[in-house]
Structures are given as structure tokens and as C-alpha cells.
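In C-alpha cells, the next block holds one chain alone, the form predicted alone.
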Amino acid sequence: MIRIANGQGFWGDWLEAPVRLVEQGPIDYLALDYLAEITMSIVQKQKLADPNLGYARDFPPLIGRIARQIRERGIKVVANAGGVNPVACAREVRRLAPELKVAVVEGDDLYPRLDELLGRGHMLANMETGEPLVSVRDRILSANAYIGAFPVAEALATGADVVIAGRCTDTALALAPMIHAFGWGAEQWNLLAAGTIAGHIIECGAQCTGGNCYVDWMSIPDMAGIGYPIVEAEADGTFVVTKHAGTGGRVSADVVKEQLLYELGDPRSYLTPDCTADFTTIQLADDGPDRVRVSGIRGRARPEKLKVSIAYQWGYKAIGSLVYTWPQAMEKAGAANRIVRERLAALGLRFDEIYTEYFGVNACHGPAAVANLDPPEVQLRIGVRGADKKAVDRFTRELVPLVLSGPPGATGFGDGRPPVREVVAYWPALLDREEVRTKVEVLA
């Protein structure tokens, strides 16, 4: 039995998570998942302006932190960090741990050969519209293919302390011990579908151990604390989700079955580069105090082709908000709502999308809110998105005016006009598998 445990559910997730996970229990692995769709611009970006970077830069540090627990436990740190920089990453990871082995998977990165592939016939259309990437070749920040486990426990094969990796699957990165660990072959479906749920149910931190979680939530106990999960792997893909004794919130069936629909298209379909899961087969039990016991999973054979995450620029955006007291809260907020839009207009200014919202009557959850007929306040949110930057920028200069030429009441204006930002887009697509080529390499 091996001990996975994660400690990072995205880049942002709590800094503590992952030292307390190392220094409140036995594990074996630590896994911390970092990238999402929109963090690969960023890092994209961030490489761009300086090719030192473009990775997690709260990962080094982090393991600078954590390495003397790691080289005296022997645990294995397995991570995404590395963007579109894995290398960089693991640099700066030697320079603040210089006693660690650090390995790195490349390979997922194919911004770079974006002209050859399509120069070779890859259309690389967009998988919702069909529509071929040239259309937007200009304006593109990143791509990435989705790389599974199979790269990552090779770099496991090494020895490497830490394993830093690019746009590797959330899933992978607790699949790839397992593999590693228990030698499980390529086409070992079922294995390999056992594996990947067990990192679709952990890949999200806390998030199974009773975070963002609405099954009795207040009666959850110490969230401060709360403990980040970690799966108990066993060679026949048996598992079991809990926590360290002692801490915070809650591992039940319950819990694990919400966050087993996180993100979930097709359920007896889940699509990885290492197999097809089938959720339908998933058997869960109790297995003692915040302990659940997770069974019978089946899979099938890997897709044909792998996902393409691509980024591209699509346009600015800027949203600005004033708060309007009671009485007649709502009435003043769309009062100013009005008023913006109008004066936008008798400028000639034209975008491609006025979206507004009134947070404290609906904004979440919009014509299903519940009545709220004479709120204490209201926050007045509008957004505008489109093409010619000047006319975004002109639109943040409407909101502030309103304090004195509008409705009466509002307040929350110290921030000023808001910030002009750049809009990133979602291009998915699909490649050959063939057509992305992984190659480990070893920082001693």
C-alpha cells in the first residue's frame, strides 16, 4: 500500500496544505496540482516578457520549505509547476533544495511547433465549432497537449526527489505513482481507470475532504484546519480517501460523491490519455471515522488522440461596480445601470457584450434567487467586453461620475476606475497521439 496525498488544488490553494500534510503524518507521495486552463496564458505570458519564468512560482519556495522532511522520509513530490517552463522551475527548485534529485517531463508544450503542424496538415480545429486554428494563429498565447501518467512515473524511475511537469492531467499526477509503485502495464485498463478516479477525486484538494462541500456543511468541524486528502492505494486498485488524524472537516461518502461529479461529462466515458474510466462502476463504502473505501472500478482502452489546450487573445474587458444603500437599493442600481448604458450609447461606443449583475438580489443564481424585495444594499456590477481596447478604456471612466450625477446613496467607489484586462480565450482541439513526444531529463 502506497500513500498519495495532495496538497495543492489549483495555483492559489493554501500555502500551508502541503507542510502540513508533510509534517502531521506518514505519506509517501505528494502530489500538487497547479495548472488550469487559464494559468497556462499566464505562464505563457510570463515567458514571453522573461525566459526565466513561466511556471508555479510558488513552488520552489514551497519546496525549499519542505525538503528536509522530504530527503529524511523519502517522499516523492509530483507536480505540475512547471507550465510552459519546467525546466526553469526545476532550476530554481535546485537552487533553494540543492540536496534534492530533481527530474522533468517536456514534451507537452507545442507553441513552439504550432506552424509546423499546421504546415504538415494538422488542422487543429476547435472541437466545439469546427473551426480550423489559422483562423486565430495571430493572436494565440499557448498551447498544450494533455499529457498522462505514463511520462510522469518514468521521471519516477529516475530516483528524482521531485517531478516537475508541464500540462500533465490533473489525474496523472496520482496515477503515476501507483504505476510507478505497483508496475501496472499500459493496458491494464481497469488498473489504470482505478488510478485516475482516485486522482479525479483528490485532484481538487480539499475539495473531498469536506471543502466547498453542501452536504451539511456547517456541521463540518475545524475548516481552519481542515486536513487535505490522501489516497491509500493498494496494487489490485482498491483505494481508500481520508486525511491525517487530527485535522479538520470530513471524508464521507457523501463528500467524495460530489466532488466525483466535479467536471464530469459522460459517466461512463471519462477521457484521459491513459484510459476511458467508467464512473458508473465506481462502489463506495465506509471504512471507518473519514475513511471511505472505493472499489469495483472498470475502464477501457485510451483515446486515439490527445486534448489540445490553446489559449488566444480575444479582445479587453473591464468590470466596475458601485454599492447602493437602502431605501430603494435596487431601484438606485438600475437607475445607474441605465444611466451608464446611455451615456455609452450618445458616445457611439459599440462592444461586443454589456453584461450587468445585482449582487444581493441575483446575481448567483439569477431568475431562481429568491425574492428579496427591499434589500439593505446592492452591489451594482457591470462589464463590458470587445475588440478596440480605447473604447473599454473609455467605458471605466463612465462608473465613478455617477457618485454625484447619478442615484443617491452610493458608496464602494475608493478603488477608482477599474482596470482594462486583456481577455483570454479557450481553443480546444485534438492531435495525434504520435504527434507528442515526451522526454524525461534529470537536474542532479
Given for the second form:
Amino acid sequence: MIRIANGQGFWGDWLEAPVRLVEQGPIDYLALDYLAEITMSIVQKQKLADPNLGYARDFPPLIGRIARQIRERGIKVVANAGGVNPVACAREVRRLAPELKVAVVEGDDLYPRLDELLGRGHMLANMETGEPLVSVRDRILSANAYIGAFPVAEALATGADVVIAGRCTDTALALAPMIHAFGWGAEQWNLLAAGTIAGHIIECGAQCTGGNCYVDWMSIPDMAGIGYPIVEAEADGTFVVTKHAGTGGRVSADVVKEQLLYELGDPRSYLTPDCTADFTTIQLADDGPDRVRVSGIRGRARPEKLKVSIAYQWGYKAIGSLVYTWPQAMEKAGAANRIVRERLAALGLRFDEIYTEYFGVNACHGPAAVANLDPPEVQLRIGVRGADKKAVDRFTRELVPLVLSGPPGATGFGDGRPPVREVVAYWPALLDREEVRTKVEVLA
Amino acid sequence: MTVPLAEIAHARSGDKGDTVNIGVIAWRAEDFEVLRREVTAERVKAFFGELVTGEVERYELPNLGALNFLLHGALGGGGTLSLRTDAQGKTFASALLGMPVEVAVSNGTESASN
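Alongside the form predicted alone that was just displayed, please also present the structure of the form predicted in complex with the partner chain.
First the chain shown before, then all remaining chains and molecules of the complex.
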């Protein structure tokens, strides 16, 4: 049995979680998931500004904090912290923790190869719209293939203390240690599907230990000290989801079910570079306090193509708000919205979209919101999006004037006009897997 | 009798591009059939009204007593493009838990686990 913990569900997750996972009980592998779909474009911008950056900058200081303990106890760290510059990330880890052996998985970065790939006839068409990539070629910021668990397992086989990947799948961070420890083969689909589903359960950190959870949430103990998840994996593909004894939160079959359904598409065909996992085969059973046993998982062959995550410059957006108070709070906010739109139209400004929400009334749930007929206050929130930066910038000057020239009682404008933000959009595509060749580099 | 969906199920939602997924899970295995009957793709689409511009698909996971809904065109462009407060669809689950569903009186809502 091996224990695989997940201490980070995204870049920005709780900084203390991975440290506590190391300090509060036994683990063999510490997986850290830093990348969301749009993170690659953020790190790409950072690399353009400074060629020594372009990775999850929280990661090297964390390894510095836990270096002595993971070295002494033989804990291996597996992270997709490399972003678009995994070697630079590894060098910084080595600078802060010179005693550690670090392995880097490279080959996911397709940005330098885009013209070559397009030139040889790969369309890299948008999976949602079907548009060919050439239509946004001059605005692309990053392009990375999702790589699976086998290259990461190969990096573990070098004996490295820390394995850094770029855009590997979130689930690969948990599956790779199982492949490495149990010697699973590339066509053992049921085992690979089991490891993938274990990865899916823990990839969002505390979302499977009581965080963001509707299972009697008010009774979940000690959320301030919530324990991040641990998978106790067996060589036969069964596993237990748990957390360290004495930590907060809750692990039960109901809690794990919520996370199994999170960001799920067709449950029979959960596609990864390693296999196709079937979520309709999962069997869950409570196995004592804060322990859930998972078994029965079946999988099928991996897909022919790899998914590619491309980010490109789309345009600009800005979102601003004003607060109106009782009486007639909603009527005042509605009138202010109409005035803003009338003034924008009079200026002849064009936007891809103008979107209005009444925060406190219907912002999140729209027509499904519970009626709030006479709210004590309403925040008018207006956003615009468009290709013309000047138009978006002009919009940001149209809210604060309403304090003097609109309905009575506007407040909440303390920060002045809202910032204009660049919009980097996501372009999912597919590519033949033979085009992506990974390699492992060791820094020691 | 009519009760909010929360009486017989819990849920979690998330995003994939401009699509929201909502997983709806029966508290008790025997209520999975009630979910299948009451929480149809058509009703979910109608419940969210103008928030969802595309189709709603429904998948079944009887092994978990759960349904998975995909609400296409539900995030105003999705990801970074969206101008919404809930650009990642995190709160669609809690909205859906307020949807009225018809249950047998013998279902005994007073014994529901939440």
C-alpha cells in the first residue's frame, strides 16, 4: 500500500495544507496540482517579461519549507508546477533545497512548434467551435499538450525527490506514483482507470474532505483545520480515501460522491491521455470514520489523440459596480443600469457584450433566484467585453458619475473606476499523440 | 407532496468552458428513481431560464444514485470571457436544490438526512 496525498487543488490554494500533510501523519507521495486551464497563459506572460519565470512561484518556497522532512522520510513530491518553464522552476527548487534531487518532465510545450505543426497540416481546430487555429495564430500566448502519468512515472523512476511537470493532467499526479510503485502497464485499463479516478477525487484538495460540500455542511468539524486528502492505494486498483487523524473536515461516501461528480462530462467516458475511465462502475463503501473504500472500477483504451490547451489574446473587459439602498433599491439600480446603457449607446460605443447583474437579488442564480422583493440594498454590477480597448476604457468612466447624476442614494464607489483587464481566452484542440515526445531531465 | 430537491438530494456544480455541470445525488438509494422521474433535462433547462442558452444533457450514474447534467452555453462565454459573478458555475448546484419536486407522502421528508 502507498499513501498519496494532495496538498494543493489550484495555484492559490491554502499554503499551509501541504506542510500539514507532511507534518501531521504518514504519507509517501505529495501531489500538488497548480494548473487550471487558464494558468498556462498567465505563466507565459510572466516568462515573456522575465525568461527565468513562467512557473508556479509558490512552489519552490514550499519545497524549501519541507525539504528536510521529505528528505529524511523519503516522501516524493509530484507537481505540475512547471508551467511553461519547468527547468527554471527546478533550478529555483535546487537553489532553495540543494540537497534534493529534482526531475523535470519536458515536451508538453508546443508553443515553439506551432508553425511546424500547422505547416504539416495539423488544424488544431477549436473543439467547441470547429474554427481552425490559423484564425487566431498571431494572438496565441501558449500551447501545451496534456501529458499523462507515464512520463511522470518515468521521472519518479530516476529516484528524484521532486518531480516537476508542465501541463500534465491533474489526475496523472496521483496515477503516476501507482504506476511507479506497482509496475502497472500501459494497457492495464482497469488499473489505470482506478488510479485516474483516485486522482480525480483528490485533485481538488479539500473538496473531498468536507470543503465546498452540501453534506450537512454546518456539522462538518473544524473546517479551519481541515485535513487535505490522502489515497491509500493498493496494487489491485482498490483504494481508500481518507485524511490524517485529528484533522478537521469529513470523509464519507456522500462527500466523495459530490467530488466524483465535480466537473464531470459523460460519466462512461472520462478521457485522459492514459485511459478512458468509466464512472458508472465505481463502488463506494464507508470503511470506518473518515475512510471510504473505492473498488470495482473499470476502464477502456486511451483515446487516440491528446488534448491541447491553447491560450490567446481575445480583447478586453471591465466590470464595475454601485450600491443602491432601500427604499426602492432594486428600482434605483434598474434605473441606473438603463442610464449607463443609454449613455454608452449615445457615445456610439460597441461591445461584444454588456451584462448586468443585481447583486443581492439575482446575480448568481438568475431567474432561479429566491424572490427578494424589498431588499435593503442592491449592488448594480455591470460588465462589458470587447475587442476595442478604448471603448472598454470609456465604459469604466460611466459608473461613478451616476452618484451625482443618477437615482438617489448611490454609494459603494470607493475604489473609483474599475480597471480594464486583458482577456486571455482558452482554445481547446486535439493532436495526434505521436507528435508529442516527452523527456525527463534530472538536476542533482 | 411537493418539496425542494434538497430534501432528497445534494449536489455540486463546476465548469468546463462555457458548460456548467451539476451532479445531483440522492441521499437515499431508493430516491434515485424519484430523481430520474422528477429532474429531467427539460425541467432543469426551464428552471434556469435565460441563464442557459444551449441544450441540457442528462447522464445517469445508478451506482452512485446520481444524475449528471451538462448545461451548455450557461456561463456567458465561460472562463475568462464571462462577465458574471459566478463565472465558474459554482453556485448552480445550490440553485437547483431549490427546485420543487414531487415525492410520495410516504417518503417521509421529516426523516431526510439533511
